[in-house]
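This document starts with one chain, in the form predicted on its own, laid out as structure tokens.
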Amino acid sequence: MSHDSMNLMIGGEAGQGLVTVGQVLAKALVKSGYHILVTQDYMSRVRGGHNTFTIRFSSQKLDSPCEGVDLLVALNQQTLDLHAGELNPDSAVVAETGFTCGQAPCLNVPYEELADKRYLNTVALGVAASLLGLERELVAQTLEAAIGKKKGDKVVEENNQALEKAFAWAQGQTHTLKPPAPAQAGEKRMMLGGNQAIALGALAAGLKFLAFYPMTPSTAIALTVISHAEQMGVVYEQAEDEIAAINMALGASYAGAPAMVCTSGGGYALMTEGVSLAGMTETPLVIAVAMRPGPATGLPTRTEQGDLLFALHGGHGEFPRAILAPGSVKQCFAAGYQALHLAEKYQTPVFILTDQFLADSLRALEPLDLSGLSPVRPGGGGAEGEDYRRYEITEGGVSPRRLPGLGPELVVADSDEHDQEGHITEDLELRVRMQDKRMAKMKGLVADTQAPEFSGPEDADTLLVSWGSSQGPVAEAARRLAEEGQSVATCHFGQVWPLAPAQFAQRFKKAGQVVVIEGNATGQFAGLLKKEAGIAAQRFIGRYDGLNLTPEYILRQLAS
């Protein structure tokens, strides 16, 4: 057990039901009052391979996953072979009778004596839940909700019987597992993942159209929107490819429907021409990019922060854009909401950058506060009738946007350079004025840039800098160093473009050394800081082996 928390890892092959077991356990822990942080590691295949579902839980709020395992639920021998070396002191292992546990403190469960082989994962769930001290009735209710009514009463009853026998068997076993202090039950909370939160944030902002082509790890954004589409009046389309998806979204947005696409690195590569079209036609559009290790298909189910500069520069030509990079599930909701509003306000593409770790990471959250939130109101402003000019040159670069068919105004769009009415032109002097008009939006985007979050002393010896999903591991690493008496502060960027150096440059100058920590090989954000703010970090710590950053990884690198 580490820092008043416990790490539970369930390992096995795809198809063994480990995600079902993990999600039921995670929900039961949340209902019992615990805070959780889930990390999912899975191979790029439908069945087989080695996958893990890890839940860190505590009575205290958690920022990050951590290394080490306190309870290992091994659904196959490979899990024992790969992870027995990660066990912490006083840990326990749940494995089937006949598995080779070596020196691991193993509880060999007679699965087939307790239930039909169809319910082996339910037996594993019951044994693990009992060892953690969870109430059987609560776990049973959570399992029944997960199974759903489609499976029928007979399946529910047989699962319940398997669960009951597993609990009874586990209560007769001896082990040294010591779950964290009892949590405060009764607090109303829910379990939510990063992708789900992005989708809910966009829905809260009035999303009305979503197009996508399925691509791990972004697909859950679309699935969440689809699950609420009828209730929220959203039109969605699984397109034939990413090129079609982004162009469908552009058409919807042009007609007045707040629109979003979601994809991952390879899919975004196909979308870039559409991004450029959004820039030229000044069409509001949100692009959610869930990063994974590349190049090409790379490690399609693993995590990395390698597409920051790709999101910044994707699309030919120069046009304004904003890039949000939430660091937690709660921030994912805020990013989904803010992105739609920014896109509409500045009539330009806005990106949300997440990654597999954050996309699949489940957390316990208090109900989201929807008070004060308002939906996007597309269109409006400018002269009426024949005096209306879609691309009128304004001081801030934002032109009046009327919606086609909703008034007498002629609404014209053109991917070629155009005049203020929207008609094609090769007047080179006008080209300069129109480009200056579009780029003038950057001033407003900079003014609206979300300030980075600082924590710790202003004149700390070390300032640890993070963006996106690296926030939590960096925050916990800093806390551990502070507990050792070191002078450490943190700075997290939830928006990585545009940067507003006035918000952070002076604070950086007060730090003894600046260390940028991110999930890529080349220090993309560290380079951006140097280019845009003239801040050269003394150190860069990168991770690009497909795994998420952890406090332990950061501390090892700092000490090296």
Given for the second form:
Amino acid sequence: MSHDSMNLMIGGEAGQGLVTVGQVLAKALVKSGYHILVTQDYMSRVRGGHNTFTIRFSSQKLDSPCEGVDLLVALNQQTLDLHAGELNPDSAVVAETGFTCGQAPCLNVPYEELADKRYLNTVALGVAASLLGLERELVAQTLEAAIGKKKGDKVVEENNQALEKAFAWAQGQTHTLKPPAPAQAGEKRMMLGGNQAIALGALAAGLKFLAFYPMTPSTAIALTVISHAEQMGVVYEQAEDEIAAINMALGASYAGAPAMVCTSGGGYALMTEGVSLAGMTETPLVIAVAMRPGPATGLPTRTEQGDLLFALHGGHGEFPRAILAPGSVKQCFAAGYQALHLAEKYQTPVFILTDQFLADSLRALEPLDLSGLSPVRPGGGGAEGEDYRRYEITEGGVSPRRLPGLGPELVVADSDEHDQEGHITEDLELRVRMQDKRMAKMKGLVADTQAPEFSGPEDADTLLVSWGSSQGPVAEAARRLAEEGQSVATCHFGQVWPLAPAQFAQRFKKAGQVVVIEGNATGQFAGLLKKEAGIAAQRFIGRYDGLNLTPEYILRQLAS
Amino acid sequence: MVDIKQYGEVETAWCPGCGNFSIRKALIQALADSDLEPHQILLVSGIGQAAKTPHYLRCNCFNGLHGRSMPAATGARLANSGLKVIATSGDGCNYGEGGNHFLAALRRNVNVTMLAHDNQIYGLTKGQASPTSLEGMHTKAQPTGVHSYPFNPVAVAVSMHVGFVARGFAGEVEHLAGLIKQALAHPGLSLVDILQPCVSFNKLNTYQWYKERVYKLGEEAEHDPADWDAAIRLSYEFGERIPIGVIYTNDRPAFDSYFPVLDKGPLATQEVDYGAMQKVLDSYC
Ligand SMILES: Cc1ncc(C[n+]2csc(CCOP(=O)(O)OP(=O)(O)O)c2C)c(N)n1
Ligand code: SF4
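Starting from the form predicted on its own shown above, please give the structure in the form predicted in complex with its partner chain.
Full complex below, order starting with the chain above.
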């Protein structure tokens, strides 16, 4: 156990139901008043292989996952072989009779005696929940909700019986596990993952159209929108490919529907011509990219922050864009909301850049607050009737955007260079004025850039810099160093383009050494800082083995 | 009554004698005959000579990327079901670069009228073979002749039971205008593949070549467009004789009809229901 939190890992093959066990346990922990942080590590297959679902929980707020396991629930022997070495002192292992775990104390559950084979994962859930001191009734309710069937249904009843037997069996066992006491039992909280939060943020901003082509780890953004589409009046389509997805979204946005697409690196590669089209036609669009390791198909289900520069440069030609990089699930909601507003305000593509780690990371959240939020209102303004010009040259570069069919004005959008009306031109002097007009939006985008978040002393010996999902691991690493008496500060960038050096350059100068920490091999953000702000970091710590950054990984690297 | 004058007279960058002039004329006639005003219609195109059409009449216009007119048209139509959406592009654009979108559009059946200016050649890039070029045709890029079997969009559309499939000819403007008018009235996807002479680059499929072959269904030959077997047979007739007219129709429900939200008007004018949003958030507690 570290820092009064506990790490619970469930391991097994795909198809054994370990995600259900994990989700029900996570939800039951949240309902019992704990903070949670889930990391999911899975292989790119539907059956077999080796997957884990890890829940770190605590009575305190959690920023980051951590290494070490306190309770290991092994649905197969392989889990024990692979993870027994990670067990902390005073840990417990739950496994089937006959599984072996070296020196570690192992609770061998006689699954076959307790329930039918089909309910193996429910028994594992019950034993784990009992060891953690969770209330059986609460776990049963959570399981029932997850199954999605009503009380009285045979499946619900049999699950309940299996759960009851598992609790009874576990109560008779001795172990040394000491779960942290829940802090605020009963307080209403949400359980959300990064992908879900992006979708909800976008819906809260009035998302009306979504097109996508399935690609891990982005698909849950689309699935979340689709699950609420009817309630929220959203039209959606699974397109034939990513090229179609982005072009559909652009057609919809041109016609006035706030629109989003979601994908991962390979799909984004196909979308880039559409990103460029959004830039040229000045059509608002949100592109959510959940990163995974590349190149090519890479590691489909693992994590990396390797597509920052690709998100920044994808799309031919030069045009303005913004890239948001939320660091937590709560920030994912804010990014979903803000991205739609920014896209509409500047009539240009806006990115949300996350990764598998954050996308799949379930966390406990205070209920999200809708007060003060308002929907995107596309269109309006400009001259009326015959005098309307879609690409009128304005000082800030943003032209009045009318919507086709909603008035007598004709709205002409073109991917060719065009005149102010929108018609094709090869007048090269006009070309320069139009390009200047589009690029003029950068000034507004810079002014609207979200400032990076600092914490710790201004003149710290070490400034740890993160962007996107590495925020949490870096924050916890810094906290641990500060507890040891070191002088450390952190800086997190929740928006990585455009950068506004006036917001941070001074503070960087005051720090001793600057260390940039990101999940890639080449230090993409470190390079951007140097190019855009003239800040040369003394050190770069990267991770690109497919796993998320952890405080322990960062501390080891800093010490080496 | 809408007058064709409302659609304006615009200077074009097409070669004199190009079939595109007649297609534009027929389109404007069909729009006026359908009582559609310029602001009620949206022309979506890709890139190519044909794809410049939206710039050459007064209308709402989304001139997107090569091959992508159908996806953009689909999105626009789903965002505003009050718009009459017409995708207008070449054979290279629709069947080559946009081939996957063409197949998906046939299956999806969104209420869009697709006009394929089929000149059996790439015009804008100066005369390379297109997916519909006939075997053996010589170009600078295919100096030993086209060796691939020509794509048959009409047969593919009929085989997939698309609700409205027609073939027109740029040399028969009145007839073509009638086909486009019927296509506009169809509630799902409608395809009009239009034989279009390219006077600059296609020296094989000339006005003369088409004129010697085309005959009108319903006038010069009996045909019931509801008869799928007959339609399939006709769709393969592309040699000595080429039928023009409505080849196949059915009343399969349009994709649009599965989204009741579209009945409430353009998505842009629909308020966001924050009460519903609160319920959505509560479901995660
Ligand atoms: C992605 C992409 N590839 C290639 C081109 C170049 N290109 C422009 S038009 C065209 C072919 C046009 O042929 P078709 O669609 O039949 O139209 P036509 O000019 O004959 O009317 C090509 C290859 C392009 N604009 N974009
Ligand atoms: S190149 Fe062919 S298709 Fe293009 S305008 Fe000239 S004649 Fe028409």
